[in-house]
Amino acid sequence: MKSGQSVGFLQRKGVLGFLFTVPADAILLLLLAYPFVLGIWLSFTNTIIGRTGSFVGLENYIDLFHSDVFWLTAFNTVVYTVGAVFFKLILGLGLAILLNRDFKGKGLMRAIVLLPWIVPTALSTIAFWWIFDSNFSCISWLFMKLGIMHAPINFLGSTVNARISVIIVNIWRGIPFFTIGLLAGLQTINHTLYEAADIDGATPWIKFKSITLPLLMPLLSVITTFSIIWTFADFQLIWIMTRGGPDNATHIFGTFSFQRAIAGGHLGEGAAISAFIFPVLFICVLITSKYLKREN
């Protein structure tokens, strides 16, 4: 193109780029934006299954704020998310550091670590449901055979035990995500940094605190954010294991919303419950993005 020659409208980079992204944008609007906007709208109506509702404003939200079950669900969601993500982070980081070392059978160990992530959630949860069954639990059977206890443990029938059980299953499923992601990050760290630290007489803890952790923090923040999002919005695991019981002790926003909207038929109330998930996840993403910008 000669200097000074005008560029056609369709040949401009901005316009051409926009046209190329239109099909993908249309799919995203159809599959993501439309259901989200519809859910927000339903949360302001008294819609039930089989009947078109009318606009009721904040009535659904006000009713939820006066509901003991809703506040119990909020408490359960926070406990479930914080407990599961914390232990997934600690155990995943520990396994990543271990698997980053050279030892015999390292490839096999990496494959085994991936198994919880590969197995379908429904299938693995059903297996754990049997493991934690009050009558047929293999854990209770083993402890009784060893003489440690004389009666089966009521894993899913007790409030505290049920919360701990679902957190354990979530930890088991989520550890591979942390382990593999952090292992990839560890392999990008220059080994000369550790060699220089060895020359200076640094202990393993000093090397971890001064080299490993700072260099892993950007990746660790991203992985943790995704884990918080998936755990906070979890549904399958708890619904299959406990359906929110006993006595609503394991209900989180996802299961409580499904129970009220689909099983109970109150679409407006269910949509209002699920709407509480969005602000928390938005804050998590916002904090992470600000941290990453600061790191860059």
Second form
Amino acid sequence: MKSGQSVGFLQRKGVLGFLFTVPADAILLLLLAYPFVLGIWLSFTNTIIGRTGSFVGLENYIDLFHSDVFWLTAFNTVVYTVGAVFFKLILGLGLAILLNRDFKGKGLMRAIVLLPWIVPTALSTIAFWWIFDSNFSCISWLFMKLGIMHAPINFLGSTVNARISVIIVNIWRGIPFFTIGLLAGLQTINHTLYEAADIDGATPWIKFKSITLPLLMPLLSVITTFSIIWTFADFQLIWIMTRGGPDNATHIFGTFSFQRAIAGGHLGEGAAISAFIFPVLFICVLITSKYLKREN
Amino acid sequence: MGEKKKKELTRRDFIKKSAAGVAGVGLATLSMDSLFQWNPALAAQVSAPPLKIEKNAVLKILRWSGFVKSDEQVWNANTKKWEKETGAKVVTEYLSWEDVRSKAAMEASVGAGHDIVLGWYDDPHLYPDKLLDVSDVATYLGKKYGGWYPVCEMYGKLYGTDKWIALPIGSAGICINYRKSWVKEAGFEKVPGDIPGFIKCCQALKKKGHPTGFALGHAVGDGNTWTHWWLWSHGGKAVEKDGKTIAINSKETIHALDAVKELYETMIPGVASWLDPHNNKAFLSGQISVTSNGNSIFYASMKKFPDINKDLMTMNFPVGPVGHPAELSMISQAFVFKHTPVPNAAKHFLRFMFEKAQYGKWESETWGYITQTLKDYYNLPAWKKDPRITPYRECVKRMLWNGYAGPMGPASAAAMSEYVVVDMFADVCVGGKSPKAAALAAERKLKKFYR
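Now show me the form predicted together with its partner chain; what you just gave was the form predicted on its own.
To see the whole picture, the full complex is given below, headed by that same chain.
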């Protein structure tokens, strides 16, 4: 009798389904929601590593608003994200269109394009750290050997050059994500559309503007949103190449937060810095999902 | 001050010993003055604190990976020796030196993990209440080996008390490294020991096509050490003794920043991007003539760059307008967490590693990479192995502590980890700020940490 009741309870609408999702929910709560809530809580405290903090309200946030380094970091983060994502999008799209054509060795080329994405970032960044070394750069060496220059390029030693250098590395690393994602999208476009356009005498640009781009748009917006999220919250690339220097010119939220919270021990303030990442990314996701709904 | 304290302690301890009848028969003939001095004969009789090692003890140690290869080899050999003598086991985890702080801090927070940590600078002062009192071992070692240098007492003791929360195990001493032949070519017999002379020498070297190179990027070791030396040598400091009054925006700091522009003009382009390995590479590849570094340049050149090694010379940092040595060298501190299940084994192990038989070998095999923190080790034969390593034995004696002249703690740690002093210099040299504006910016940052 009892066992029959249990079976009946389990068969009620939603109960069994809920039970099946419990393990996944538990993992999400434990590994995603808990650290997130803890981070937000820490940002309202004056916690220092090894010591219990107390609630300080918005003090950490107010302090950050009065900090020059914080505003410089915010500026750097925006420049880094906008610069890198823009070029990743343009170059990734261009490469995807090229790789969508039929040519000999297409498979090999597609595999090669994926390489920057496959290589661990820490490893490839170390290579770029050397390539952009202010004194030992192979680029500088080549130019000097060719007699084009007489002194090495100060890649990471000047504030502007350092920003450009880290953006270039990020672009190099991120292009495959755009390329492969958009290539998959290009392959779903019906070829008859292009044939019809050819019959109407459409130029390649018109075909791209009127067929390719509109049909790629939903995928493009999702890929771009993901890229913005990853670029905005980047850490390892900057940390390996510059540690946020020179003169804080390449600090972004992730590195500045780590420096303040872990290296400096001020967990509360570090959490407040990283909390600034959240609203920006939330807005990005919101805009994209609204756009996708409209498209649907 | 530290010396005076030490003498009082020695006297008190001596009285205790004589009351207990263990002071020895010859004491009656000693003059009062000699009672206050460290006496090797008496030191040899100092007995180690009784530490009964826990049964089946397994000791977990977290330490930085060696800068020079022989460091880990000797450390491991000494560890094995201790295991053999005591029957206990040791598991040593080596971590990149920049990562030790965060890992140790996390362990302090959660109350679990390693038993012993070899950390850096003011790490123990970030979580002093989580650390075991090691005063017994520190006092024993001090008595036996001529006492601790005053700066080590600052580092090892809980601020304002006589309680030792860490044992300063050694400093990765920093000295000026230069190319002898190039300095001669520039018209100097050797690099001058005063800052105006030093700048002139660097300018002459630059004119001869041999630029200097000092890290101005976010280099934890090389960036912080030379910029603090430059600041302190000109009489500047971050904070007053009270740990509250920010003192960075002073005429001494402005003077230091004005003077550094002259030095910066002698440097190779790109120093603003330099992290810790860069100056080693630049020196060993013959790109720069002068830099500041630990003995890793000497060590690497000895093994792989014999031509550079022949031409390499080292010296202590020049003295600035302040009139006395005022340097910053990296210092490693060994501390024991209260959460250890084997406190006696931990303290016993550290005492063992500090004893002359082990420490002397460590010094010798690393060619003085680890600069002594106990005064008696100044005379270890290791320091005479090569005249280029001899200056390193002066480093601890000549250095001040991180956060000088204030106390050590979260504020001094944060100021260093945020490169407040390094960036102040970079602001002037690279960022184009005026010295006044750079000092003001540093003041604003420090006010936040020291409020």
